[in-house]
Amino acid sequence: MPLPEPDPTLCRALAADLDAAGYRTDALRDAWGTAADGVLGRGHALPARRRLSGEPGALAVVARLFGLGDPVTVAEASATFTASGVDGLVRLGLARRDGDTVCALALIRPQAFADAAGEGEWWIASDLDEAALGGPLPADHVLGVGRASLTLAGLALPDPVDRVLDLGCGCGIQALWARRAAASVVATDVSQRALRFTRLNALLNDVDGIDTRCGDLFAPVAGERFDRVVSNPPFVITPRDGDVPEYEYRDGGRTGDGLVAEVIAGAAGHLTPGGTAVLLGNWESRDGIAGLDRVRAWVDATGLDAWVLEREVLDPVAYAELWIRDGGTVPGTPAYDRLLGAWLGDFAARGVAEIGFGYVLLRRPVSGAPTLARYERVMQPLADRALGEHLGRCLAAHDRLVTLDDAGLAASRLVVAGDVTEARHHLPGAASPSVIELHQGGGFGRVIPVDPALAALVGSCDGDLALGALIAAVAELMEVDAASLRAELLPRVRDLLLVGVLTFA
């Protein structure tokens, strides 16, 4: 069924009914309880229709009908949405009115948030999940907020720009998101009803400065140039056959992982001088090549800064069943068998022997050539940390360090960052230990091995001493050359200050 346009005045309404009932993330976690909350995003309602079921006032009225997409009865929506009405929910497109019962066309959750200019609380509409529907998705689904979603805003970079692009928008969340810390967004989907949930995001939420446009990728900015593009594309590699479902949030119409490699090339003639693009994205190891490495080859060619980090690997037939059941189709069925051998057919053609998913952070050099190329991998878990505000402090370093040749760096001051602790494993009755680690307990949480010079020397950066000094004096006690050491260890403290670890005073 077409969403139709957002009414302003019906969203206003809806709004005002939505705040009047409570419906927070807080308040929804305790009328459905934790455990279901914690289900619900893998598809299981019933803990929490068990849990909501009988219970009286708005609170539960709205969280069955969009909450969960169950049907409530006339009596309790009239009672519930008193400012926009039955009529006016037919009207947005987001419930039908069947006899005595008013059935949810849509859902709308609420999203908490916190950034660096304080908390608050969205209201994001989307279409009916697959928990909702009891079957597979709509080959047009508009997806709500879901970890993908949450990992990219984790990802945003905290200071203010002027302008901002979302490349591929979807319900809206990145915009809304984005437009915190910009004067003004553009979105842009192929997908018009993508669109307009986003209109109708921005119209519930009170937030105005965001243009949408339809058009694939690039096409609707054409010509233009943004301080910052953040994009969740639909990097999903699905199989070209004609039998296989294309999901519009998920499915770019690429063969293999050709949307991201477009979207890399892209972002080079849309970005301005030292701004920066964001992106989350599959690629495939084929024919030999990691996965990795042919995402350095598609950044070689925009003379851009890049920061790769990949952060999960998945064999091929893991990675189909991953997808397949992301569309609804549930294991044991002819449907699925069918769909996993077009995945597996698909990739064998193509000689693919795993599938990287992973974050892409770019940018555009203010002048000359690109001073950052790093690709790496960061398997360790995250706990949904964000992320944004730490590769700021890196890029912020990775760019003081461009300026200081080795004298430079070892007449610098440094400390320690706040979140790092060693680690030191001795054998069984040894005086010395075999390993010595550093722990980052913030950023991406990495474990660095160093060995006692290393060790000794971050040990004692506490800001007084001048680097060089701190090197000359961990020789005289390790009985080493000192010009040797420095030079074994100032390539090792640039990484430490790239990555967080230790900061300049």
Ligand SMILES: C[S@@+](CC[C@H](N)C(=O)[O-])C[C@H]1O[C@@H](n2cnc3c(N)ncnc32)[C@H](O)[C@@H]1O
Contents of the next structure:
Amino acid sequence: MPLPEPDPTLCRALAADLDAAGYRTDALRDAWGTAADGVLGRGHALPARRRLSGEPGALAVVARLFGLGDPVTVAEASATFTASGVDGLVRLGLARRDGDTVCALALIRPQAFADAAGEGEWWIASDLDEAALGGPLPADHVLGVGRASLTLAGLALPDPVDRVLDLGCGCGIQALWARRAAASVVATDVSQRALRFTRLNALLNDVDGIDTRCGDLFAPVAGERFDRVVSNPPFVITPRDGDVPEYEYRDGGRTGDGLVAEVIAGAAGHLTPGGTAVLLGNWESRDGIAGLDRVRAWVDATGLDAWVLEREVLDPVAYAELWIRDGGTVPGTPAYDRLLGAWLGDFAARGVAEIGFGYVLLRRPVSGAPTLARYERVMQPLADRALGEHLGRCLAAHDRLVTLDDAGLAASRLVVAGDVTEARHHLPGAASPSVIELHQGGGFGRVIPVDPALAALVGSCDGDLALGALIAAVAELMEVDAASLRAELLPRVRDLLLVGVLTFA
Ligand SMILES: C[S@@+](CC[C@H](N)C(=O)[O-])C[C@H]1O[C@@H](n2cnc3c(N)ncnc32)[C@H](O)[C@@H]1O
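Okay, that one was the form predicted alone. Can I see the form predicted together with the named molecule too?
Time for the whole complex; same chain goes first.
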């Protein structure tokens, strides 16, 4: 069913109804229960349905209709949507009337946000999900806010900028987020349906300044530059033959990981000096070349600074399983085996041994050659931390470090970050530790093995004395040559500053 162009007056009326019903994340979680809330994200609506069944009141009606995509009676809807009316919901393309019943044609879920500018909630409309449809998704499905959406939003750099590009905007969640720290946002998508959802969500949440444009990747912004590009692109690697469904929301129609390579190259052509891009992506390890090395080659051709973090690695079978199941096809069926065969054939044709998933941070140098090229695996689980602020501080530390030669660094006064603790592991009965680690509480939660000299140095960084004096003191204490210790420790200190374990006083 096509989504009509959203009417601003009806959107305002619907927002008033949702507000009057108290349709907010906490209220909704209370209404359908914390346990149901948890499993809903994995596609199981039954516990929430049971909890809401027969519940009176506007919140329960909205939750059933737009939280779950379940039908409600015309009487219930009329009493709840007093400003927009059942007719208004129909004209917005969000519901249809079937006799005495109102059936949802889209989901609308509250989404809480918090950033440096404050906190609040949006209502985000998107297509009915698998749980609501009770079957596989159509190819033009527009995703709601998922884990990847929140991951990318959490990576957003906090400093305000003028212009942002959200490439592949879907329901518009990144554009809404970006607009909080930008004067204007251009949101692009190849899907007209996605762009209508983005416009609908902007109107529903009374957010202006989002310019929506249709087209393939960077085509709608040819010749334009942005201070920031954010993209959760359709990076899922999909076989191009074998009659595999092509879902717009996850597949950009390229072979292998070519789409991510294109997005990286395209970002380079659209960033202002000092402009940054933050992307999610998949990359293949092929023919003995590690995925991160292939990403490095793509970035090297652009002249951009880069910090690339690989967060997960899957073998071809696990990757194919993940995305076949995401499309609603279950194991043990002929369709599943056919799709698995197509995926494995596609990976074999390019010699793919594994597929990495991760985050790409790019920056156009203000002038000159790039100075940052960090490619690493950071696999530890993160408790949904907002990493953007941390990355912003890391970039600032990098920029300061490139201005400091070793003498300048040795003259600096440093402080251990407040979230760092030290763990010492002893063999049973041993007086000295065999392993010393620094544990970062925030950021990427790094665990960094250090030797006794570096542990002593880090422990003494309280901002009072210059680093060089501290290294000399540690050398004296440990009865080692001060110059050799300094040569050994300065590169390690640079790294600890870059990842936020140490900071400049
Ligand atoms: C994974 S979704 C991301 C949606 C949203 N930005 C988010 O973070 O939740 C990818 C989006 O890219 C869009 N897309 C697919 N192919 C594209 C292409 N060739 N050019 C631009 N956008 C494309 C899809 O329609 C979809 O909305």
